[in-house]
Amino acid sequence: MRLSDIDTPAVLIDTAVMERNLARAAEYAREHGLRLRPHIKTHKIPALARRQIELGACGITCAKTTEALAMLSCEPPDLLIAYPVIGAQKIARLIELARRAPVTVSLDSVDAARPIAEAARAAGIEIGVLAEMDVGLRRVGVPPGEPVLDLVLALLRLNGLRWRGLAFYPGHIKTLDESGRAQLGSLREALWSAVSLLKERGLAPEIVSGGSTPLLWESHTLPELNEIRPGTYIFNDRNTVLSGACAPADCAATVLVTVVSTAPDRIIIDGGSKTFSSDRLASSSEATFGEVVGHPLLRFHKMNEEHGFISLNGAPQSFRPGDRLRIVPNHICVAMNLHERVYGIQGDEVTAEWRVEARGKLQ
């Protein structure tokens, strides 16, 4: 199969530069002793999951209990929940994941453990637990300090649960540029305190589990962490190569596109809301969803569901119905949600065909 006989629009992995993405933060994490443990939410398809398990993983992220029963056919050694699990339906699903792989779940609170607690006991079984702390993010988690002890020494009067470490995620650190620079100092400051207070009261954690993409390449500088959680690293998009975690021939995924309509100062093709993400650039005001691959000029910048917008913005090439194009979206996760399947590919070949098992997975 050629890439000229796949229907538009589709995701496609360009299977070479994914390898390399794959290598090179598995050697990262060799080379710094950290176990890496990436998030499936940008992929979403087991056999990626298993292929970064032969590179080294110590195991997957989840962010939904059924996110996880679907993924679990890549036999995860280890599996996080990176979300709370709130209510008597993800419960017993997590009782279930418990029951065919190990399983721990991030909580920031006593209330969302203690039910957790009573159906392991229930069960006859023990999940492990990390304390979630807030770093900066302001989504979810307690405050470093003062407040992960007391959330740590609940934890551990809950028979049926087993404290295992630290969780934080530091979403809010997107580039480092002067700002990120220090908000990263005070990461660091955040961690540092945390688990100094917990050794302190002879509460060492085995894990420190934290990270992101756009800060994949600087955990070696955070000592406190020792568990790496990247997703988006897999494919990277466009955020990746602007938060300066990738170069642009890092991108592995891209979206193949029709053009279905043109204009003098414009052309339209056949992906939109229900394509792309609709999420902007992360470090920009820019109003664009991607960028087409070849065509610096053109610009993506409106999307009706099945409509996309580009402007041709003064560039000397021309377009007719039929002509196919290729862009790289500002987030990947959120269109790989988006697809039933994704192709893919080495040069103009097909290589691969994958079912995107754990899309819409989310309760």
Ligand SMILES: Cc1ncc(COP(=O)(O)O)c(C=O)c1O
Given for the second form:
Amino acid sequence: MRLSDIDTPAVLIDTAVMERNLARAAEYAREHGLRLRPHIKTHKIPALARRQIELGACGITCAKTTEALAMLSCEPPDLLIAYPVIGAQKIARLIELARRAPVTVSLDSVDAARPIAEAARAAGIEIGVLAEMDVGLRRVGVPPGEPVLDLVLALLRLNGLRWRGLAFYPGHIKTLDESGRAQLGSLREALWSAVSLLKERGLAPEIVSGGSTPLLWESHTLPELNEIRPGTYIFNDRNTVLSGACAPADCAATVLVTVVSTAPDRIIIDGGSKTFSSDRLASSSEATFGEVVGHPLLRFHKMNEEHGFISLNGAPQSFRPGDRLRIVPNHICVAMNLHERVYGIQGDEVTAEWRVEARGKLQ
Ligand SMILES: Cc1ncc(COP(=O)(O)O)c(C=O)c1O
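What would the structure be for the form predicted in complex with the named molecule, rather than the form predicted on its own?
Below is the entire complex, every chain and molecule, led by the chain shown above.
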């Protein structure tokens, strides 16, 4: 099968670039003695998780229990649900998961922990648990310091759970400019103070799990960190390029689209918010939705559900209906969740077709 045989819109993965991204991160983790536990939310494809494990990942990270069930065929040596598991149906699924693979969950309250501990005891199993710290995103997690110590002490009292360490997500650090570097410095101090406090009580954490793709290559500068959970790094996207964590040539995923209409000042493509997601750029006020490969002047500035509006922005009108373009999306993880299947390519050759098994698995 060749590229020209693929119907549009479609996500294409340049497998050589993907393999280079995977190998680079695996090598970095090995070199710095870090456990690599990729977040699979970016690809949601068991075969790609398997590839990450083959290259040395210690396990995988998922957000949701249904997503984790869909990923089990990758045979994860260890599975982290890095999202509070709250509610009877989700806990039942967590128990099902824990019967099939070693499972750890990160959470930030005794209210979240107690029902999981009860269900684990009733099932005669033990579930690993990480105490979630808020290091600046103000999303989930308790503040580092005494609140973390209190949470850990409470977790240790709950039979059915095995406390394994700490988790955090530094999603507030989007670029490593001057202010990003200052935030990284605060993060370093927060980790040091949290881990020191625990060690003073004889509670050295086995795992300190954190990290993101923008901070991937800075992980070794956080001495307490011993497990990293990047997700986006497998493909990268416009946000990753803007964060400074990769070069444009490291973007493995593009969306193949067809021009469906033209006018003197614009072209319309067959992909809008149901193809790309509506995500704006994370660290820029620029209102664009992707970069058109090979056409730096074109501006993909507006979307309806199934239409993408691209302004020619001074470029000559050399397009006709039927022409095909490739676009690097702003945020590949949400785009992947919109597609049933994606294609691996090498040049013009289609070398793989993957079902996005965990797409739409939100519970
Ligand atoms: C809890 C958690 N861990 C890890 C990641 C992976 O980060 P990134 O998308 O920067 O690779 C995310 C991303 O949203 C996350 O929410």
